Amino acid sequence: MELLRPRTIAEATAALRDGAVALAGGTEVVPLLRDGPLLAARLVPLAGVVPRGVDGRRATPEAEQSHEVGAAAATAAPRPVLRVGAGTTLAELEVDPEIPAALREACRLAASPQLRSMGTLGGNLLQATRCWYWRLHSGCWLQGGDRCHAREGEHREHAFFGNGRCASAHPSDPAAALLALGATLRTDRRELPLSELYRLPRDDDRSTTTLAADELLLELEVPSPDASVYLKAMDRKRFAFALVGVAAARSGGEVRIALAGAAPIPWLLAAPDALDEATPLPGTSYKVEVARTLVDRALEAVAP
């Protein structure tokens, strides 16, 4: 396997055009390398090319437009916005005062300290689905197969939204976080709401992104809002998937709720009761009784 070294975000954009594969922390990668999913002849390392760190608070467009124009306005404060490396550990968020509560409390519930201190955030929120059966690498729909194993086999951890093709559940809990948070996000080519990062899988194309192969993740801006929370609940207290979690960030009179483990994508919910409109497995009906108490719970936690 050729190691290739990068200098530029150039330089690495090239390289990931002949089918290699992005290294970033590795703690998503080398597992995928040794196991088998995951095939490279090169592997592109991206430290030093991507940006790593939290910049400074500054206000949003809409805020500063909001301060112009009368006297109300003209009172109300900025709506603060950082700037978050797409190289950034998920350890250095954690700690970061700066970051809102529910993107540090899903940095803190994700994984153990040790890969907490090597992942980084662009490589969380890019990471394979945790579903056994394409892990076993079983040809599976999402494999390219003809069917989901899932919907006829073990699917307790799986999805009960968006699951007509893939019952496969996104695993990261960040995601969930940005996602309620109303993250944007830039790559080496243009800018988008952290929702257009993700689609589900069509026959067509099964990626559950909408990045291109030699797309670079550079960084994300994450609003800072009134208030916010993440709950997960697990199989363990600590260091494990979330069955469901539940990330609640209220901005002005607005409450934005996203899930994990929900659904092949991180899921927006629409509004509490859209857990009704819900297409659960046999074994995942349970899921939504959890979601509903977490959903529950998370609103109180944010309201005024």
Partner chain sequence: MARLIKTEKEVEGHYTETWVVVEEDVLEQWPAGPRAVVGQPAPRIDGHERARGEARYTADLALPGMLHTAVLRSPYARARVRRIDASRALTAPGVRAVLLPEGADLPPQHAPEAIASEPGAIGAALAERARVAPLTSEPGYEGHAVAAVAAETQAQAQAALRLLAVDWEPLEPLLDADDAVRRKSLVSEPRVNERGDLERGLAEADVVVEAVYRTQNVLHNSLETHQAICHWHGDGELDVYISTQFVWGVRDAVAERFGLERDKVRVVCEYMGGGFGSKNGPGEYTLIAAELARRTGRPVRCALDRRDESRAAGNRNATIQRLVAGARADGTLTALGGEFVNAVGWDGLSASTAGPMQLLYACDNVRTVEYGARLNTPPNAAFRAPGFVEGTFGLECLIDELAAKLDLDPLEVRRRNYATTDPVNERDYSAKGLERCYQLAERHWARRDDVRARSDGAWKRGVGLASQIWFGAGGPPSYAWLRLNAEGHATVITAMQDIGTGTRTAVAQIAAEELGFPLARVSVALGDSARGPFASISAGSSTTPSMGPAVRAAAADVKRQLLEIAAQRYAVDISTLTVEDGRIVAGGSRSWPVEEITGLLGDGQLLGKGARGPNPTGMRVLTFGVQVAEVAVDVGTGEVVVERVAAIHDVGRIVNPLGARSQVEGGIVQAIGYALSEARLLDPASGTVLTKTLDAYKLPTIADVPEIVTEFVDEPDPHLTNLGSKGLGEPPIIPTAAAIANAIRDATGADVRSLPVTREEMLRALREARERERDRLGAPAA
Given for the second form:
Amino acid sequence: MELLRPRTIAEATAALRDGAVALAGGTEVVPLLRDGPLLAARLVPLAGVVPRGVDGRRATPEAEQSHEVGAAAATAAPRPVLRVGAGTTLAELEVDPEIPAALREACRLAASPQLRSMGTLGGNLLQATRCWYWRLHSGCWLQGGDRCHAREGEHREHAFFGNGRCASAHPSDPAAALLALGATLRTDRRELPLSELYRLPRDDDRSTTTLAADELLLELEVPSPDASVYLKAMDRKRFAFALVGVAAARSGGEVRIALAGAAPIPWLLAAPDALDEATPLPGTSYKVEVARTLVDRALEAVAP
Amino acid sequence: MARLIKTEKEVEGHYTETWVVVEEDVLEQWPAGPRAVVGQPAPRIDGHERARGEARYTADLALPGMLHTAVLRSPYARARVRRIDASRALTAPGVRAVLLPEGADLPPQHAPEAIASEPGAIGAALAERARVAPLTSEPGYEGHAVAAVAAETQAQAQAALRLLAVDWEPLEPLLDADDAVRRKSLVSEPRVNERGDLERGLAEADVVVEAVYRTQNVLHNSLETHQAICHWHGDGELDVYISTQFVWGVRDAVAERFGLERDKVRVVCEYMGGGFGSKNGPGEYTLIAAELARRTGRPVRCALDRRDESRAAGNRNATIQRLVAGARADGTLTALGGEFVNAVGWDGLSASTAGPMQLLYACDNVRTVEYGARLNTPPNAAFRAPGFVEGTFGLECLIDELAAKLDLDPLEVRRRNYATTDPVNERDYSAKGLERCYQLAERHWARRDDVRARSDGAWKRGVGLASQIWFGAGGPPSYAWLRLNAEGHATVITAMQDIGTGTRTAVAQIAAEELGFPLARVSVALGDSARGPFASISAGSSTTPSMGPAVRAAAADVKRQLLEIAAQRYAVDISTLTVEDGRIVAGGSRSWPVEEITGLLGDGQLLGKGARGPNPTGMRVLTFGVQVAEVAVDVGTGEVVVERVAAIHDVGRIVNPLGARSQVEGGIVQAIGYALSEARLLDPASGTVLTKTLDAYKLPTIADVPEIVTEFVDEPDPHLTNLGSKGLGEPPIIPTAAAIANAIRDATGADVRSLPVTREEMLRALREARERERDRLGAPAA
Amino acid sequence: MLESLELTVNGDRHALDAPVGRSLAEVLRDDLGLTGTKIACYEGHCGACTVLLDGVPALSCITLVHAVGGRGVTTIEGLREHPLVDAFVREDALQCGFCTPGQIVSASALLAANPRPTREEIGHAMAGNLCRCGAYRNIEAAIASVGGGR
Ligand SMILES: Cc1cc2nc3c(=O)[nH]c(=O)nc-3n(C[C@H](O)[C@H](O)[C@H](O)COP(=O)(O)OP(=O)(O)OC[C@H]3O[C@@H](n4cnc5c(N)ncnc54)[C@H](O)[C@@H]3O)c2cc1C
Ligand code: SF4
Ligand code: FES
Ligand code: FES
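Structure of the form predicted together with the partner chain, please, following the form predicted on its own?
And the full complex, kicking off with our chain again.
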């Protein structure tokens, strides 16, 4: 294995084009490389290349706000927006008072202190599923095989939305928070709403993101809501992935709700009663019940 | 004087009566209560070594020239290995030997000569069928060891493992425990225990409750994984460095496998990183390392990684308990019955899950049947009070369901059925402090109304309790030596092990107490079968009650010699002499520092020896306790939070209140994991383990731990040894899960009957309770 | 591929050759003999291998040694005189002791950032260090006693 030393974004993306793998905090990459699911002869460290830290800045033009999926009528006044480098660690975000409560809390309740001080926001958004069949490389559908083992098998931690093919549940707490906050993403080549980073895997393309192999996440733009919250149900009080995570953010009259642990990708809930359309598996119907309670509580928490 | 006697030996509930040679236990027990050293809280004497990272665990040892092992484990729950081609593995870089199972067809190129002539091959590399190591060509569970490779580095061994070409024939696994019982796939004969007449008892009852309880498989997950380093030297002598709970058991098992004289095997374990019952024997990893070491002439390490630990290092088996209880209106039990299915796995002991039902209450009509299902799942291993943890969950929930139906106070029902002699064999208890435990529990139990009143919105609060019964007498043989040097420093020498329970400190306290020394003047040399006498296994809550009396006897032997010399030196009557706080005291008036006498020794030493005396015959020596749990349940999300546990136990004399409290807290923390979050999950079709990693298998974290209040009866058992102490390793983990489940019922009215009480189980139970309530209200008036 | 590197551990500089991909934990334990850092899972799930990188707690088992760069590494061997060591022993905050070095390293970072942590804060900051023996209550007491929190 070789560790490259890119100094610029261009050098880094060039290396990615050649099949190298991006290494941010390494909390996902290192175990996956050791274990097999990820293969790479060359690693591209992103420290010093991808921005790290939080910048305040005023106002996104109306035009840019309008491409947010699920956004109802654009709100009147421009809102303050924070720029968060993709290389910022979760530990830095969890204590930053500038950061909206939902994102701060999502970071605070993610992983463990050590992992939060190593792991970056960019890496977190791109983490792979925790589905045990995937992690134990069972050659399942998402890994290119022809069967989802979880649907018929043990799936208590799995999805209740978007689970027709792959029943995995997206593990990122920050992604749900950012989705509810209506964050946009800047890569080395484009800007897009965070919701467009993710896509449900399809038979012909089983990737869960729209990121090109040589594309780098650089920065997130996070609007400041009037109120936001993140609630997380897990098997223990800390250091566990979300069984269900519910993020809610209110900007003016509009409330957006997003879920972690609900679908193969972070899941935007069009409205609270969209939970009626959930498609739970036998072992995940309890999650719908949990989600109902948490959505009610989240709405109450952000209500004016 | 050594005597030949008949005594009872008990390990984890199994009594065996055997002839043993024992030395008489002539010392009088100390009076009850804290003494100068014993009964005083003492920080661990090896605490600094451990805390500073200086303590060397097996995982930290590296012998010169040591090879590393990778073990090929079956990826299938049941399979046959048709053929293994090891030729590519043999020629891989760094490989020194490959071990293959009997039975599988090995291609001819495996002959060492053929290998040696291949380009790039290492002449020394050998592929042979395992003769001693337990490799199989017919794996019966996922993780069953099939082949092993020794190489210069761990990475090379692992790389070579991937080059073994194995022709597997996967077979249909048997995974369902009830199914196994139907098909008579059992590890042992069903165990039936009966007294009185269950049917008659049920007929006499005013109220009968029936329920099915299920408990899950849980993993020990000691932080130091199972591992050993084996090293042959000299004239066929074998050193084994191993993370173990029983140095002597490993010695005997390894010697037997290799046909060696027992003392040709030396077993060393100075520090070990947790076992909880799973490290009582050598395990296949030790035998593999020993065989590879023999073949290569090099020291060989074989260590399980975390994932192997989760499938091949044992587990607490799952159970299904179909229980019934009958009682009169006043709460007097008339009948207890149960069918217990232990999902033992491929191999292992079917522990006594019916034990609590048999032993805890005075009830005339009791019938239990226990099945040990043999399945294509990883073998179980003893895990802190095996059987009783599972069985107490069922029994103590059942008693509470009964109390609820009778509308009686659960503590009252337990008292009404208090056993004053052993209900199975009518023997007297050597001591029974359970009623005292109940008395001490009253003030915790009395918090009930306040706790319920703190319910708040979706958070419902409640209190539950459960009783504990278990063994813990220990027994002979166990020996200790004690050496006192010229500087007046004493060393206890015994080949026991301290697995983290603090026995090293406890025996130092006992020696110091008997000698009249401050604790700082006693050290303990342990963990080496070549350098100390035989000592007890650290399992079955037996280390302190077995070792303590032996250590005290050794110290008394030295003290006698010390006083004999002092009597001569100071020309005083020996009967007026004692030792207190490191000084020799004559009749309370004159005193001299001990060094004045020991200083006369020069290079001489005072040597003492001590042996564990017999257990009282014809008596039941048991431990007792009760725990009171307070929980909060979020009825909207099914979250359960344990807020407080009060633990009151009777284990005889407490040697070290600080260490004892730690044992209790540790047991309760493990029990909270058992009750709420831990479960080894299998893929239902293939039987492979899904929770192989510590992100998926959820041990409690510090954030999950409630307030814990620990109290002890702390009365020496007058019939048990010169110490009156019983074991404490296991009692605290026994009643917690039932106390939590009972608190959940108190808080919500819902009956949780399956462990762990995850969100789904909690929400299911709440739904059931709501439906029951609706039916009750909706039922037409009579 | 072997690549040389410099590593500062507990203030001592070491020049080493190591294959890219080797973890900091292996280098500490196997190359430098600093076996106080334990490995219990080797995949970032338990905290036994916790060290400080420029004062920030990190899991050495999933840190590539070549990615440490100029950051100073502190292991338990560098914290032997820390008051937490005595506090852990005094409060009996260890049983088998296998998780203990990692606990003390994490706790030292907590106290450096927050000298008087509350019970909640200790629970939050120490949740990444699993202890199978369940010494948690005493771990909390030990940290609180050094932090003057009680
Ligand atoms: C035990 C455990 C528990 C966890 N619990 C939680 C939890 O409860 N909630 C939660 O949300 N998360 C959890 N996580 C996930 C954790 O937060 C992520 O592993 C971490 O944030 C990833 O960041 P990293 O910098 O280490 O990513 P890396 O491991 O370095 O990278 C992850 C992936 O992202 C790619 N990548 C990283 N940065 C970029 C970039 N800027 N541009 C393009 N590609 C990039 C990498 O190539 C790789 O594919 C847990 C992880 C572990 C190991
Ligand atoms: S849920 Fe997705 S990742 Fe898991 S087995 Fe099914 S296809 Fe594979
Ligand atoms: S050994 Fe590093 S986290 Fe477990
Ligand atoms: S003291 Fe044993 S794991 Fe913590």
